[in-house]
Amino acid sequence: MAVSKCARLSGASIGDLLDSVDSVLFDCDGVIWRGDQAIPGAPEVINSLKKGGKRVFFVTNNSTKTRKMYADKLGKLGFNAREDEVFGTAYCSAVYLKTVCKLDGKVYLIGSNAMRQELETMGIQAVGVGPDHISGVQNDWANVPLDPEVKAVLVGFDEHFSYAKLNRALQYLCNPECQFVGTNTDTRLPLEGDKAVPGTGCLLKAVETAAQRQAQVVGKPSSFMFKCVASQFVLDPNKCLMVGDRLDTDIMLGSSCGLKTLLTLTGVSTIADVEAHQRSGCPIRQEMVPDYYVDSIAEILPALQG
């Protein structure tokens, strides 16, 4: 459809825009719920959608659950929705050492348990989840004993990221042929309250400045996130919807990939934002414009109800 950049979606524009497209890629966090709680109307809207012959799925930059975790929290929601629709960075990490590494060996991993097990069913092995105390002087820490296994680190979220962490991924790394990934770039985790808590992006450019390397990132904005469910689903970008909260990440994706783009205004970015990339002139800041937006998902259930 021919529309301006950022249109308020409504009235008859909901219906135009929900019959140009056959699948709705949903993050989840400040779009379908907020916590533990489900934003009203969501789950109705998912459901919805599913019922009127929709393909749906779940697109998160989170580690710290499983595709199995993410499906049960999703239906105690009253979300209608499968494991295999759920794509988060843990199990889209190890999909990308699968089959774009290549990786024959074990990971060293700076993450969560989740991200240990989606690691593990995909035949991969990792080591270094959980504490990691520091002992000795300098000359101990750059001497660390080090797995020979080890053929690529992974960093993620991870609650007990430590000095020791990060100095054990850096003499990992210190070998060239050792392959390095990070699963996101989001630096604060938006809580309730206008509260905050560093992000999975932190730890990762603490490494990365460390090691004196780049990491391939998996997680959203990054083209893999859209691919992973592409490469299962066989999907058209173009007959595809991205529906996000946050432009960095959500919007820029569905931009870059070529999928049709809607904002929430339930989470983490605001029109204002929105209106700050317009103004800018950079391509790269309007590439986070969405096509579309509503307060909330909330806005688009009477047309599918009606």
The other form holds:
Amino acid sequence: MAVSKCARLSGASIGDLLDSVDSVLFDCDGVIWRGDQAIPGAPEVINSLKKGGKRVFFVTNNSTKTRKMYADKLGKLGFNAREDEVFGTAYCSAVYLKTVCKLDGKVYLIGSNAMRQELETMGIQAVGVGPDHISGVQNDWANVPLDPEVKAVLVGFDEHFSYAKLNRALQYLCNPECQFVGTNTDTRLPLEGDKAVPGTGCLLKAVETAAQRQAQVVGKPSSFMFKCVASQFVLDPNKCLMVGDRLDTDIMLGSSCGLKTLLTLTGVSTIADVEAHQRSGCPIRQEMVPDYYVDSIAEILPALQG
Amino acid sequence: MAGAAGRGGCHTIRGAQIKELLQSKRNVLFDCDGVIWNGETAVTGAPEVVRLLKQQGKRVFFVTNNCTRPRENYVQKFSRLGFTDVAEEDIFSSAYCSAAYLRDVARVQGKVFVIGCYGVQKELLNAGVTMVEEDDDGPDVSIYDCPLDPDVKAVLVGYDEKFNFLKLAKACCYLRNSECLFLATDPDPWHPLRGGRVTPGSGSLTAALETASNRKATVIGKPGRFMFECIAGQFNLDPEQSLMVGDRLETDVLFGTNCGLSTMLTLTGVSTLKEAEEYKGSDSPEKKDSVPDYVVESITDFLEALEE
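Got the form predicted on its own; any chance of the form predicted together with its partner chain too?
Shown next: the complete complex, the earlier chain at its head.
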């Protein structure tokens, strides 16, 4: 198989690419929206794709919203989208715990209410959401009361992250039978206006370091996100296009699952990043080189509307 | 036997062998947790061992990564546990050495943003290093919009039971400036508590901040050399005349090796003899350097050698 060449997508090649796929998977942050604002032209692109008979899915590592919350946000920004087309890590982690971990018990959750809701929808009870205030002296840390029904620790984005929560997770993870799952390893959570805060990856690293254990990671570039979509909709990887802004998550996922890949430059990665990967001799880095790129997904609109 | 033992020999010694080893050393450096005490209980005979060593003209130092107490509080703990003649000057903790580093090596002109417990903060105060005021946060401060102090020249991270997301976010913002120093008290991922339990250590908080900032911290504590340089700077120690006694291979023993000291593992703490022997057979240079020259069951075994 030829090394991806990162060709600029324009003119006739847009139509050719779209004709060759029946499903398009979009990352969200930096691709179809930034913060609370749609990327100009993005809603029209998605809506036109659907009108033209393509299936559209939204695949995001962001664990702060449920599928319903994402559907609401999509609707508000002008995208025609259904709840079942959205695959965020809050939802996918719940699916993972149920179907891969085959969890039979509770989860100690470092994460959002959205994550707790998705777990409940899957019939899994979560404990630990919200602030956890410290109390007592150092010797008490090891004696925090543990819920014997907790059989897994799940780490996602949590603005209430604290030493107390880190400690509790460590106490549970001292039991090697306790499963350890993380939503994603992104080091920054993008916000509007080019702001960012430390991401889930930082919190997960703290827990992994304290526990000296590696988490099973659900989010991109792990192929589970694609498998989650493919388990609910019949997908032929050869006829799927992954559109993303990050080489190490979106494009990597696309490559490893055999999808066609399109990089958009409205987010994190740059052409210089692509070229650096291309120049390296490293096979893993080559997986992060997309088949095509555009400055913005709005560029494919003319081919859809023609 | 003791004199002829090669580097990283992992030889278990007692009695006359310990005596011979101690006779060849002027300085003995002890780690604390798991070596001279466990929690609030002294290792049997440890106070007597220290007393005898000093009586026999040895210089005795305590070198600990534990940053939860300032030195003045450590003196109280020593006294409480029956060590009768340990002075502040004998104690080198990662908190004390971090403050010394900021003041004397980095010569920070400005403020330090500290993620750290009372032990860390008190040592900075004692050293005259200015910290950013904590708890100035009003109700409008959130992780998404926190005001930064323009005078911050360094970030120091250590064990902090009040660690939270806001501190992580603020530290990350300060570290965006490449001129801002990034220091960590010690690398320990977890600290042992009584009964084989553990609690998250400075290393886990440092890992979060390194991931957030995409920068590596300069780590003051063992196995880094700085704590030895701190002691040697004040007391003019000859590494060849010095013995490091510890319970953690990748911290204490590696520290000893890095500084050119003889190394001894005591089995009253974290690491086991089995682990030491596994490291001996390893291909990794770092693991090989973590193999001790000597092993004792407990420093209680020194009594036999010292009491004759």
